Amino acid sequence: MNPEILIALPLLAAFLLPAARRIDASVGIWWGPLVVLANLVIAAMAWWKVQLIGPQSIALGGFAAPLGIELRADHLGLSAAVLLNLAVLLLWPRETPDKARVSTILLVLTGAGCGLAMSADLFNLYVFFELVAVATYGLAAANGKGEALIASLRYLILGALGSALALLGIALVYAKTGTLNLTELGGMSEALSGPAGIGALVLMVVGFGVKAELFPLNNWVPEVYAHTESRVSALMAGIISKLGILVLLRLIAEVFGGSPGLEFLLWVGVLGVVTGELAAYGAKDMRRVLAYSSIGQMGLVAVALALGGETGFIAALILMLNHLLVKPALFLIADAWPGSLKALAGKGRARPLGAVLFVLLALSLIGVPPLPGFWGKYLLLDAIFTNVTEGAGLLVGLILAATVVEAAYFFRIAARLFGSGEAAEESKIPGLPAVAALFVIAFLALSVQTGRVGDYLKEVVHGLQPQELRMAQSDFPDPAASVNGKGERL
């Protein structure tokens, strides 16, 4: 299956939706989910093909890099595409005043996200990143409420600042190397090891880090998550925040590995962990607690990426996957309870299943063995002791102290859920949402199969070697000229 379709199909459907809606108003309801479902099937088929014959590299329009656009269908990109399509489909918003407009936004988000996952050119990464950002701004304001509009405006301003910084970093890379193709940049690490390269990395970390919820441009997170529909919050925390991390992962693994600028990302991650967990401890509202917790979790991922190496990258991927499954479920479960933490007293006794699962998922974020979050943090600490020569003790101490704070506020929530207080009548409290149940089932499967998932993540990390890919020239959308990772024609 031609992977370019993953980008073209949703974007074309988004373009045609307004016209189709004029013919039949009901099209606005079923058009978007149907297209995303088809895209999910295509992504799954492409992913399976990569498992069988290896990664592909495709030059669109018959122009080889650096003039042409290179797409890379590898383990990382197609895994991200599958998860993105699945998350969008499961978390499709319902409480929106204009379903057709939201469908258009989500189709743009899906197509741009797939392009972001597979792009092997730094400028096109930026273009798809901007499309994702624009779609996310619209999604944050989709319910039309005043608070959501204000939060979306703040998000837009910070996003625009981040985009400008990222573009400046890309310009520095081009000025220094004369190319933006990741495969070519992978062989120019020496040219990017000087002040210009370090500055470019710092600018891109801050720029792309806005979407990844990294410190310091992450103060949009609690406001947006607090005032959007629970499904939108779950989607943004679960998968959209991972797209920014994916960009940074490709940059570090393929271009900036070993750069002195990674120390900046390391301490950005540490500050994100510390500030996020402390803010979550002080929050008085459930959604803000979960939002600040996401900032802390993404800080851990940033630390793992900065450390690099196989252990660091695998730790980052496990932490991301654990967060992707846990945080949407937490948002959906908590949506049945009052927003204020004080009002939670006794609510867990009315419907204990949701409360018990909430605590179980929170334990994985904390890092209690043998849950997936434990293995992510264990590998992170292992990477610190392996790769950090000076200050390893301080770094570990800060992360462990943040974990204690994290445990404190989640245990405080659990105590209120099962503590004394008037429990609402069972009939008035919704049961476990079906979508939340699916995320919980996936989380339990991950907990049981952590070893196999870890083996696959090793394969993903080993596949981040662009020098082993051979460019294939093809006319879009003809896949005949695509080649696999072994140089064989598909």
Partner chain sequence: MNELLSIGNLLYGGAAGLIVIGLFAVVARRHLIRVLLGVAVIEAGVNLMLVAAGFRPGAAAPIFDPQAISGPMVDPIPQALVLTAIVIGVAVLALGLTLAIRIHRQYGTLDTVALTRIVNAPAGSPESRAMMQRGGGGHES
Contents of the next structure:
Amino acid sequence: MNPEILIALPLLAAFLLPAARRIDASVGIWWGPLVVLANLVIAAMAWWKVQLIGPQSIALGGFAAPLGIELRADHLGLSAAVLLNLAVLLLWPRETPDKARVSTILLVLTGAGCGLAMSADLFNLYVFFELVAVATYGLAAANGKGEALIASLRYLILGALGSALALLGIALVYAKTGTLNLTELGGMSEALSGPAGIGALVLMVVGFGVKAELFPLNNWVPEVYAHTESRVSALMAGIISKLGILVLLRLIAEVFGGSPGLEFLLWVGVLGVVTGELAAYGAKDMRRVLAYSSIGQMGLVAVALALGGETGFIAALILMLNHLLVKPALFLIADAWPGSLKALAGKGRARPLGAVLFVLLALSLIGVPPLPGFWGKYLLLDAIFTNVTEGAGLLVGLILAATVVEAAYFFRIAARLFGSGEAAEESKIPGLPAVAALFVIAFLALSVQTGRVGDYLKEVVHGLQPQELRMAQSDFPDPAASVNGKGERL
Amino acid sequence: MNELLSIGNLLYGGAAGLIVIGLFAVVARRHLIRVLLGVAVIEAGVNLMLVAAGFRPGAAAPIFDPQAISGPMVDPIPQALVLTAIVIGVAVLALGLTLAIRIHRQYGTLDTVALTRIVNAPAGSPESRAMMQRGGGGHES
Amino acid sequence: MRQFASLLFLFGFAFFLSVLVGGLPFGAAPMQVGQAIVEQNIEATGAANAVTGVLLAFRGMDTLGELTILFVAATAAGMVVERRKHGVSRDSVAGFILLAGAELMFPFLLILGAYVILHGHLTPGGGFQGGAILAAAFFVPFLANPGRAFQGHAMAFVEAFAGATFILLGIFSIFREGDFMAPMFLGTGEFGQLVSAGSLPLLYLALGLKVGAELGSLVAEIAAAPGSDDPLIEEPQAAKDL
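Same protein, different state: after the form predicted alone, show the form predicted together with its partner chain.
Let us now look at the entire complex, which starts with that chain.
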């Protein structure tokens, strides 16, 4: 089965849906989930094929790489495709007035996300990125509430601005090199080492960073997450933000490794961590706390990416995986506690299971051993000490300070949950929704098998850019092995 | 050569100028329609930059004509990319305008400061309800 | 203060841009891939218009993506917008000349749109340009008389059929050539003829219809939105769509 089908099938289904539902209205309800389920099966088969025969490069339309568009059926792309299909299926929105149109948008989102995960062509990445973006503008407005519409419009403006800047970066790269293929660009690093190349990287970090919740253009995050359905917030914070990072990961691993522009990404990440955690500390309701904490976590990922090298990339992937499993579960569990944080007093005793799991997941975000979040932050600090020669102390200090703030607001929430207060009136939302339970189970599996996952992530990173990384490998201590050793003791 | 330099300055300078003008609308204007139009101007500047990147002096349009003497042609790729980028820009702009129409109808304003206040008001607070009334707040510039 | 800060930021950005642009070669495009495409285009695709070759053959996936962006933007706009009743309109009907002119232009715009689409592989033009002309054919009468009913039903089927054709041609080529979106399974044909360049004319036809239908429905969504002083129609969303 060709991996291109992962893109073609959901788009085909999306095109047919508006006509099909005019014949039979019920199509709008079952069509979307069914197609995504089929796509998930195909993605899993393609992923397994890569495990057996290794990464493949696909020349779309049979036109070989620099002339045509190249897709990479590699560990990173197909893992992301499997996770995306799974997350869309589990987090299918329910509170929408217009089910058929939301199904159409989600189908497009699935197809475009798979394309974004696999594409190895600069402009094609931009097109799929924009497609994912437009689908999320629609999703953000899907519940039809006035505040959600405003949040969606403001998100659209930031997103369009970011995309225009990213396109400017791509135009600069093309004007300088005359090619868009990532493999070919990887061999032209001296052409991209001048101001045009550095500027292009900066512009693309800003542009693709909109979706990845990175520093300058992330005002939309709390607004959108506060006013959409919790499943949509979970989907966007969980997997869509990771797709933005994935683009940057490919760019850095294949083209911009060692570029001075990475310094910019580093400080964007640090500012994201600091501002995100401080804003989360000051936030007044649960949704915004989770939204700002998401900005902080993505900032950490950006720092890890900017440091690069094997350790940095593995740290980024572990932090992403941790956040991918933890944040959706937190959004879904927190559904039972809407409104102000002050109203939380004593609510935890009404739903002990949900509250205990909430605290456990939060501990992983803070980075308490033996949870996966700890290994992410540990490898991140390791990468800082290995790669940064000047100012490592400042960097580590800022990140640890942000972690302390993070711990402070999560402990404050925990104290409120289990503190005294009137016994809450029972609402209809169960303490632990079934979907949240699935995410928690996956999270526990990750916690137990951190070592194995670490080994696989190492393979993922090696699949990205074989030669240079293997050369650089000897410079670093073997991080996955240390994860493995310590992980098994725990 | 001097002529070529001036064309280059005109195209690249024009592209940079359009981007800065659009960015001015985005950062300094409060009315969201103007901000949207600012983004559209930025996109126009970026597209101009992309087309200019494929320019070669004296080259023909990349369309083969069996009768014509074959000479050098300009790079066809940026032209195809710009076509794609223009359509993407139109789609995003149309969606943004639709959202703006709906929001203006519900709240009577597109002033970004007033809308920020609505979005950040705690749910169910008197402020958020008062803003629901048409013409309840904000002013248009 | 805010104005001052934004001006300062703009000056900074303008400087940043001038540094970036100053380092670019002008008139000496690297033509790394472009030259190869100019040389191989006729042999590989049979299309005289190299831009068409790039859009539909070499970078077909980009075109599918942009088509889908138009589609999903129209879908999201349709989800967001409230509709007002047909025939209820704040905007007045235009005068006789505009109305008659719009009706008269309709067939000519259709023919011109079809011509531009079908000759996209030979001459400048193609699916996007022709699709925009087709959309204009439908919404010029609509602008002249804003209250008239829009053919949403027929539009939905044209849209679905055209979009599906574009992808199905791609999937079909998997069985013929082994590659997704390989457009040459019909053979390149005789250069310069209307029926040549493999499935490119078919792809452009599907593309043109889809673009026309999407642009038309986007304009219709915006036109159907009630203005600030129209009364709200209290109608459940589901009832509106069926």
